[in-house]
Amino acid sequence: MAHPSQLGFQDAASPVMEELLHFHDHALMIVFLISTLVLYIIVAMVSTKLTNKYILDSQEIEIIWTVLPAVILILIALPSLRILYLMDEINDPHLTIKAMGHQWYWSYEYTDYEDLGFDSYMIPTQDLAPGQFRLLEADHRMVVPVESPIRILISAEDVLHSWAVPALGIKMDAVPGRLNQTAFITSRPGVFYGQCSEICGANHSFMPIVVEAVPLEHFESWSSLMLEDASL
């Protein structure tokens, strides 16, 4: 969960997000080293009274400032491509959930069950219980089992939406008439918050996403109760 004045990312709750955090630190260190080198060269050039007569025509320097950036780009590109392929991997999901974006709420359908689905609306500020988060709480959470591969099918019924949960490293557009898919594994129990990340109208900021990761036994109990309620 993000907090005021936070500078970094949220704590990772999935293996993919952990990889993204490591890549961010890797790229940030490269940027820091480049910035330090450039700043040193600028200060040295401005402060010194000496001149180098070879500085305007040096084949060695030209080779260095051509090869070195290419090597740096490769050091950034290879880990980035690896993570892109990891994010596309969907191997034998244990559960498939279809998320549909509407103006302005989400509906979830657990396609492995015959009749398990619900709409998820934001809880109005005046109805919040103590300790709940304004603009982030939903009346129905998307409950998933911990350490199980989950496939999410994402689409929209009216306009463009975007299903995004930062702690899980997920952001996927919901496009009317198109079915996008992604997958994640929650590495620990918890409640993870997200919001629609595509401007979708007047109440765009009022359609939160709440994912609750629970042990498998608790998920089975929850799904049984939901199916019993649906049959009544």
The other form holds:
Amino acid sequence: MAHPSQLGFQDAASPVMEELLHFHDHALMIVFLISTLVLYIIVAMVSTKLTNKYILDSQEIEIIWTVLPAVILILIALPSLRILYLMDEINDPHLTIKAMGHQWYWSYEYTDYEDLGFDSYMIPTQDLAPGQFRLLEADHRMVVPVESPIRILISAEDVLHSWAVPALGIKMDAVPGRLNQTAFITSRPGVFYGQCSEICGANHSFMPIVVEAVPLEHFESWSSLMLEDASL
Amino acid sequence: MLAARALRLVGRRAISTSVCVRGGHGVAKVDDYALPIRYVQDLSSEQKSLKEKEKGSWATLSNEEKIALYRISFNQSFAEMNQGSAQWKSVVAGMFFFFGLTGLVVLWQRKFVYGPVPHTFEKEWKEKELQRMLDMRVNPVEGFSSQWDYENKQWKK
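Previous: the form predicted on its own; requested now: the form predicted together with the partner chain:
Below, the chain from earlier opens the complete complex, with every other chain and molecule after it.
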């Protein structure tokens, strides 16, 4: 999760997010360079007493300020496309989870081996235990084994939602009648929070996503426990 | 370089056009200039006699006459043209005034319009939240938890 007044990205919890962080640094540096140059030129233009009204043409600088932006764009596009293709690589997932968006909660289905499904509602503010995070905690977390490739199929049962977890670098729209697939690997254990990212009605701000990455044994005992609870 | 050319005076009106100005390696039409403001004016009899005197040697002109001749042709001297105004003071004053006014509106809103913040903003709750974030190792790489010294239980210097 973000700490209060955090401006930058959260630390990456997946390799894709790491790549996105580095690409953002690269692109932002280019943006800063261009902005500094433009600001300098503006200040120089505005603060001079000299006038020049008789320039007719200037082939050299026209060539420079056409070619240089093209080069800059290529320098941005190449790393960007690299990450795009990286995200689409075959990754042979260990587990497939379905995340279904409802008004106004998420439901998760783990149906690879057994029939496990449960709803994940936000914990209301008045029911929080001391120290829990307002508007972020959910009663049932989506637990995944750490360092395993996970495939997640996202859809919705009523209106558009969007399943987003910033620390994993994932955002995928939940479209009714459509299955959207994405995949991730958590590089480290932990709890990663996200919020619904497509306006879906009155409680759109109150249907958070909580992903908990745990070692495989813990995942196995958790799923057995959830199955028992469901069968009660 | 005046590129507007007066063709003739018709009834005390000057008719002008723009002229192609050769610019070295290209040609430009410089038509963003009208004729000078005082191209056609009615001169008083002293000014007319001064203009006649101007046709002779300029050494015979006194300083006041030279200034009078300048004023016939030009509206302002360079010093008058370049002097600034005091307008910026009113602008800055108005700016600060509206900042202050906005500040008053915001303070009034906070006191009389907004309800109380949620109970999760209490000091004890925030302390528990902070401890929980550290226990959960939130952002441990370069962010939040990376700044905490877990051995000595304090923030890193």
